[in-house]
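What follows is a single chain, given as structure tokens, in the form predicted alone.
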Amino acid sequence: MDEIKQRAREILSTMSLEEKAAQLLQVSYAGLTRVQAEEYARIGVGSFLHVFGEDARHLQEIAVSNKKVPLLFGIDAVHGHCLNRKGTVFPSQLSMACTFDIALVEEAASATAKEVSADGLHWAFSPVLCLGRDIRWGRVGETFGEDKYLAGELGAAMVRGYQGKDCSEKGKILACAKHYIGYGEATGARDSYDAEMTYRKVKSELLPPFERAVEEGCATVMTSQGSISGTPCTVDEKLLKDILRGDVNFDGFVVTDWRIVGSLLFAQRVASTFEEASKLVAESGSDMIMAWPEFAAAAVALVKEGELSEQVLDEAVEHILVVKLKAGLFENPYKEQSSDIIGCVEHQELSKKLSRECVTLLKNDGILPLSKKGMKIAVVGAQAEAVRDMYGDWTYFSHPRPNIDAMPERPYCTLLEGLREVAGEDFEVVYEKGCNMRSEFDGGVEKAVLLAKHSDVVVFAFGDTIYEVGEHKDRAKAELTLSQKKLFEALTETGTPIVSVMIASKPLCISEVDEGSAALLTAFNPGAYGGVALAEVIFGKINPSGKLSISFPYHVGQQPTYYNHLPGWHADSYVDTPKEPLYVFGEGLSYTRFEYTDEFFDEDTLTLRVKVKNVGERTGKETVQVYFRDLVSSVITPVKQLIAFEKIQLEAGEEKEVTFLFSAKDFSLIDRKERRIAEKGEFEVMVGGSSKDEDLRKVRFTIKEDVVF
């Protein structure tokens, strides 16, 4: 036994039964009066959800003072620590995905954590490991996207960032990998709902990424509110013991999601008491209790009762008492720093940064970037000013959900700002709203319309809103709002060529607009500069790197379109849509042009190399992409994985040697034992610069025994 863990005994053989389960308990500070507040602090609760500054400080100094075990602060920092209205807004998670770049993620994270801490924080709830494969879902916008391999990685650079090496160290903070696990997978994209699948495809598809979270250290799991195949994954053994604790070797704590107490007696009705619920999540696995205090009188009362054994409260509390030991919160239960590091101006640099990098050009006839000066740039939509669809969801302006009452708090960056920092005096820019995002007419369209036929350019700013974000946000229909599209054809019809930009939590059904313009970008929900970052690109101040994270269907009926699709569709594609997606996952333009060479892979080492040359006339970025196929194997399997991918900076002219080295477990696949095992048998590596086949160059190799891991 370690030593971290005898100490967690000693003191847990200190605590009383009242002390053993109030230790179980995460409070919400919301909705408390400061009183009641002090008193969970006295009585000794695990943790406070949402509390800032001053106030923790308060509560901590409580526990302290009645010898009680030092309290753990979480929040919901899941791009950055964006409920404090001082704090960094990175972009969301979906728009990091977009830049590929696992370093510059990780020093995300790490800004979020210093920021975190220095309002006497502790512990984030991030990353988000979820995967975004129905863009229905009303949070895909949380995720970094619909692909397990860099889901894993994105999510383990965050982990990281948020504990370093030792997360006891000044600046760090505790992660949770959230939320497990098959949330995105609801039946119908409905949020909280349930999913009907197999263990098996659990561990194939959507564990992957929580294992990579796991071998990073991360401190702790959150629950999902929803359930696989009937059984709520809170209260649900073989995922929470079987699988997490003994297959993944997990050694933190399990918190549930909100009131998961209170869904399991209302909405799920698994349980018809407080205390059969309070059982039922104490048994199966779930250490921490978030924002339901009644949990802790109801296990006190089932253990008096002989319902509940104590043993199963000890050992939660042990979880418990190991991650906070590791912390250092009995040495430091108050993470002493500076509030001046709060939105300091090298992170908001480094959110400026990720902004460029994230930003995604999907169609560009030519048009772009924007270079003869004197151009009349007309700008129109509301999103050219939508500082709060930036920042996406889980900042202050959404939460309480949605805050209509937060105003801006600078520095930010809006895309209309960005086009006049930008084109400073250079161009003309001009503005026009045109409609508002959620009503279906506005008169503001024929003032647009005449703009645009003045104008050299139309700039169109388009996308979803906050009121369309998050739980409880779900979408049968995710397209524009009618006015939306009245908007574009009225400006289409002037003839006018136009530039259309995408600020939005995910992918849209946008069919119309990308046949109607003569370029279309992204950046999802770019962060405070993206408006600035996206301005650059249109100008050509930088040139875009940006690689999709996720695909866009032509209809939402058209899904599931992520890439890793199974193969055995009679059909092959629906009747009415075109085959493959409107855009793919890893597909992105540059303003100059990449060419793979030579690309070769040893059997006996199992090493890719290839060459990549920058045959365009301007320095970029390209992502290097590596999927591979099992060509026969036990079970289905996708018709592409990715593998492995690096980012690297050529020059005009400039040509690397890529390597990539495997391991037959990155070949491997879960069989109908639930194992895992790379079968032996031909297998087909492709690499490029997205997930479509004409941009993949293939080669094939054998794996000559089969190896069980």
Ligand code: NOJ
Contents of the next structure:
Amino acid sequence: MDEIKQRAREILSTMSLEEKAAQLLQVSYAGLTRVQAEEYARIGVGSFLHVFGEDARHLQEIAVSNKKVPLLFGIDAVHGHCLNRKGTVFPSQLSMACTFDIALVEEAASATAKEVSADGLHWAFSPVLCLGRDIRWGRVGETFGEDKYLAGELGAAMVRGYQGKDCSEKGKILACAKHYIGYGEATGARDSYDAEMTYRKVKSELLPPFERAVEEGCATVMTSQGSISGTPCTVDEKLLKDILRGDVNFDGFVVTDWRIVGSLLFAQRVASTFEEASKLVAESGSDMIMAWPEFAAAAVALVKEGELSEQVLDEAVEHILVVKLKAGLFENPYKEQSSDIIGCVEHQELSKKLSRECVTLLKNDGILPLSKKGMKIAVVGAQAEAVRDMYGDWTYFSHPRPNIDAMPERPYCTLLEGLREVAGEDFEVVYEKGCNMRSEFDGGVEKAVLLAKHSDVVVFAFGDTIYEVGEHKDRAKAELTLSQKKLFEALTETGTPIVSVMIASKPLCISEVDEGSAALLTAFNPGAYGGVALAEVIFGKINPSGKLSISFPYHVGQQPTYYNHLPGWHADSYVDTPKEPLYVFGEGLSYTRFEYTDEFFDEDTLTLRVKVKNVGERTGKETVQVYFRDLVSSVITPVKQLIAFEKIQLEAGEEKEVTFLFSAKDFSLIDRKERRIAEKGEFEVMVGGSSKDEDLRKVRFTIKEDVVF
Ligand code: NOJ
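And the form predicted in complex with the named molecule, for comparison with the form predicted alone?
First the chain shown before, then all remaining chains and molecules of the complex.
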């Protein structure tokens, strides 16, 4: 037994049954009176969530002076420490994923860790490792998009950024991989509905990002609110014990999601009393219970009545103590607070850097970058002034205690401000809102049309709002609101070329905008500096390099639409809508062009080499993407699957050879017996600048023997 486990057991042996049960609680600070919160600290609960700074310190002092195990403070810092009004707001996960830049995402998490820890807190409920495969789901913007490999690599980067090599170090915090598992797969994309799927699919499609996070040492995992094939994930022993602890070797602690003990009783109805629900959760493999403090009394009663073994509580407490020991809480229960670092200039600059890398150019008939001096640019659309919609969900203004009518504090930069700033004296930038995002009626269309008619180009800013994003905000319709649609239609009739800019949490169904625009770009919820980053791309100060982390369907009826689907053969298409998405995963244009040649796969070393040349006229960044397909396999496998990528920068005319080294595991599948296996046979490796067939160059190789992992 290692030293930390030994220490955890010693501490455990000194705890009463009541103290153990309290240790399993995570109490929500919001809604408590100060006296209630102090009482929870005095009895030694395991954790509080959503408490900040001095309040956290005060509660910790109470726990420590009552000789209780130090408290752990958790917070939803999912794209920056932005539940704190002064925290740095990074782009959303979906947006960050468009950078395909592992190092940059790690840096953002590391900056977030410093801010969270400077607020006296120890733990971020991040990264989100659910996949975003159905845009109707309200939480798609919280994911890294539709691909398991990208989600795994970026999730791992975030874990490294938060925890570092040693999470007890100054400025480091604990990570939490969530939501385990299948939350994004719910039927009809209805938040927390049942996901009909097999464990084979779970292991094949959904588990890999969690495996990567655990490999990086992720200290905690949060359960999903949903259920899989009728079993709520929080009480699914196979998921929590056999797979997570057994197969994946997770050695941290599992926290349930929000008020799940209650949902077992009142919504999912797999228990008829508090005690029954508490027993189910405790015995199934969850360790800490979020926001259901009644659990402690129920657990104590159950043990006393002989209905629950104390050993079950001991195991859960031990898991929590081990993490607290690793986090250094017993040596130093207080984080070194310093408000200076929260929202500091260095982090703001990093946020701006990320926003620039997120911007993804989806269409360009050559109008961009805007370069003709003296041009008159009509900026139209309410999103040009949006701040909260640039920030996205889980900020002080949106979640979980919405302050929607409050205005964020500077610094931030709206699209309109960004366009004005970057245009300087060289261009004339005029603005007309044209419509109201939330209203069905178009107030200012006429004025906007007049302006468009007398301008050289229109920048049309559109998207969704935080009212349509997040928990409890799934959408059945994914097209533009009527007011935005009408405005756009009227603008197209003016004949002035349109550059459309989408500020939205996730893809919308916008084929009419695609058709009617000369250029189209997005960065989803691009963070506090989205406006300037988008403007810099529009005026060509920055060469765009974002690639889509998620596909755009033509129509919501196509959902789910993702590039790595399993093949069909009989009727692989709709009669009224194209089979392929409008824009697909991995896609994104640049102001230069890249040419791929000389692809070569060495079968003995499983190495791929390819030459990439910048054949355009300006420096640019390209994300070299590698996909594979198992040509014949014992189970149906995806038409293609990302297995590697590298973002490189090339000067005009420069060529680089890029090398990727693989192992047989990279080409493996989950077979009918739920084993991970690389099956012998022929494989196709595809390399290029997007997941589209026409952008990929192909080579084949053979694996000679089955390899079981
Ligand atoms: C519920 C959400 O599902 C989860 O993502 C979040 O971390 C917790 N609430 C805590 O706010």
